[in-house]
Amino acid sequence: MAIPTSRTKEPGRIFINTLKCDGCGHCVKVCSDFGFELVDHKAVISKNSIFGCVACGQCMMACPTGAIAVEGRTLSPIQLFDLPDKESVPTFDSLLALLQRRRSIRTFKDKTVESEKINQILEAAQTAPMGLPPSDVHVIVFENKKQVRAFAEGFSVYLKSIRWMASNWFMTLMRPFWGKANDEMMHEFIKPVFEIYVDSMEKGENWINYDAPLAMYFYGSPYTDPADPIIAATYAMLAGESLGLGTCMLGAVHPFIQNGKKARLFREKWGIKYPSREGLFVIFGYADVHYKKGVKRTFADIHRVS
């Protein structure tokens, strides 16, 4: 038995070197699937596993003697690495400074983002936590302004073909079915999106992805935890900021390319393998405007349970 993903449907395989095992019990503590137990001061594979090994690697990473190896579900012991020293980790103040300095940048210098930085962004994004390993996040990378513009032009043509979705007659017909909040969003957001994306592109103005020199689209598969692409995109955005790039999340493209035959054909054209419950574009580039001030944001509500 194993939890399926688009990448694998087999359980991981656990190997225990009993000669190295000192019975510390760390593997028992960290395995959320109850995959281990201690017998005669040695770790053994438990018969009480719920889902079968998902190859999260927690046991292998926590074992102080290297007695545990996990293979399968894209994991192998050769992927282990020593954690960075605590001294190299940013302090809260330095992390907060990075977060506070980040702005949503939509105007960029006519300068290519170096391949090294693209690789660094992807390396950082791959450290993002996931609902279930192996990660089912997929990434499409548009590595230059020409590719970014071509996607925007294609998306504009596609939107034009489904513009009836923002027509008054369709929204009036659907109002009883999708409720007040969706009706307000359709009138106040979706309808203007069609207008600004399609009409502006016909004038040569790209309001879809702003002709950024780099864009990445993070999406999942039917098996993916919906949060996974969003978290990975966030890691990528923060990595870009740390590398001196301006960044911006674009959420309006993804919902339009999920349903229907035309959406499927559009995805296939751009190598997007699956429809996905959640997905996000992030654009990157060297900012053409630099900010001197920030504004303090707030949540809608913070309720502390007593």
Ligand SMILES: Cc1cc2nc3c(=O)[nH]c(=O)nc-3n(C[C@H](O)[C@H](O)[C@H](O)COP(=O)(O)O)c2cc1C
Second form
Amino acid sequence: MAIPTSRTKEPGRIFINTLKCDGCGHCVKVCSDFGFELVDHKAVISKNSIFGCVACGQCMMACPTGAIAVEGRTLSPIQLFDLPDKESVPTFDSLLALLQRRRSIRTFKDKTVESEKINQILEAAQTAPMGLPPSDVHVIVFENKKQVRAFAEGFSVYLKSIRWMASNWFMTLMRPFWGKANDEMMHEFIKPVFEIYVDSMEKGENWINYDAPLAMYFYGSPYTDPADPIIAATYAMLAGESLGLGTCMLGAVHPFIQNGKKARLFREKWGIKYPSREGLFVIFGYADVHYKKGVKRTFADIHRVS
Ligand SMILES: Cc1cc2nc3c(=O)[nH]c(=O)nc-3n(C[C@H](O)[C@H](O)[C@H](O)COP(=O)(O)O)c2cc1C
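We have the form predicted alone; now please give the form predicted in complex with the ligand.
Expanding to the full complex; the earlier chain stays at the top.
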């Protein structure tokens, strides 16, 4: 067995065409598994491999003569493509402008997001880096407002059934176990979330996913690095922005649907295959509000070690 994911447990298989290999050594440099060495100016598979080939494909992407092919773990040389021109990538200034113009959008025009744009968002999101290839990110796409609303209504009903989690007796009971920060978050954030998500939905107001015309839920399997769905969601969000859509990340669904029988049944109903350490919704749509200014945001701390 190789490093497992929900998609594959096999190792990648590396093929080297020694006639094509010119001994440049790029494969040796890029393989972080020490999978190659040069013998008599030719690349050979080394015995120093630590994990076995994870099929990241870096060797065949770096090889200038096309001497390397990697097969397996969902990868094959058929997936290689020519890189876009260097001139076509955004400059720092244009990237920063996109980032600075982004705002979390929660009110949308009653306009469907075109199927072509959904495909473009998914295409861009799949370029995201991952802890270990192949990506173990799963995506559920809610393609219209009706589906998005149906999910929110279902989630609200589900939350109502587990509302005891935000009751005073339960929080008092748990305080010694989950610590000060969690206790404060439970009182000041989670309890009001229950109130607004459940009570508002009963009045017909959707504060869960804001009746967006498009929503995507990025989550992992138990094998996935918890950062992977978050990074993929971030790529999707930025792709949406570049296509003129307003976007907003929604973190307040994932933690509630991980544990217990009711959570499992909820996941099954919506086709969510696994509980996972991280998951994130991104909603998209044509913004119904426009901002005149940005604000300069800061991290909690930047400590430059020099
Ligand atoms: C991980 C994450 C989870 C979030 N979850 C929610 C959410 O559940 N509901 C919501 O309205 N906004 C959510 N947001 C949006 C933030 O509230 C928003 O980014 C913040 O208010 C700053 O506003 P800005 O994005 O316009 O700069 C989330 C953002 C992130 C990054």
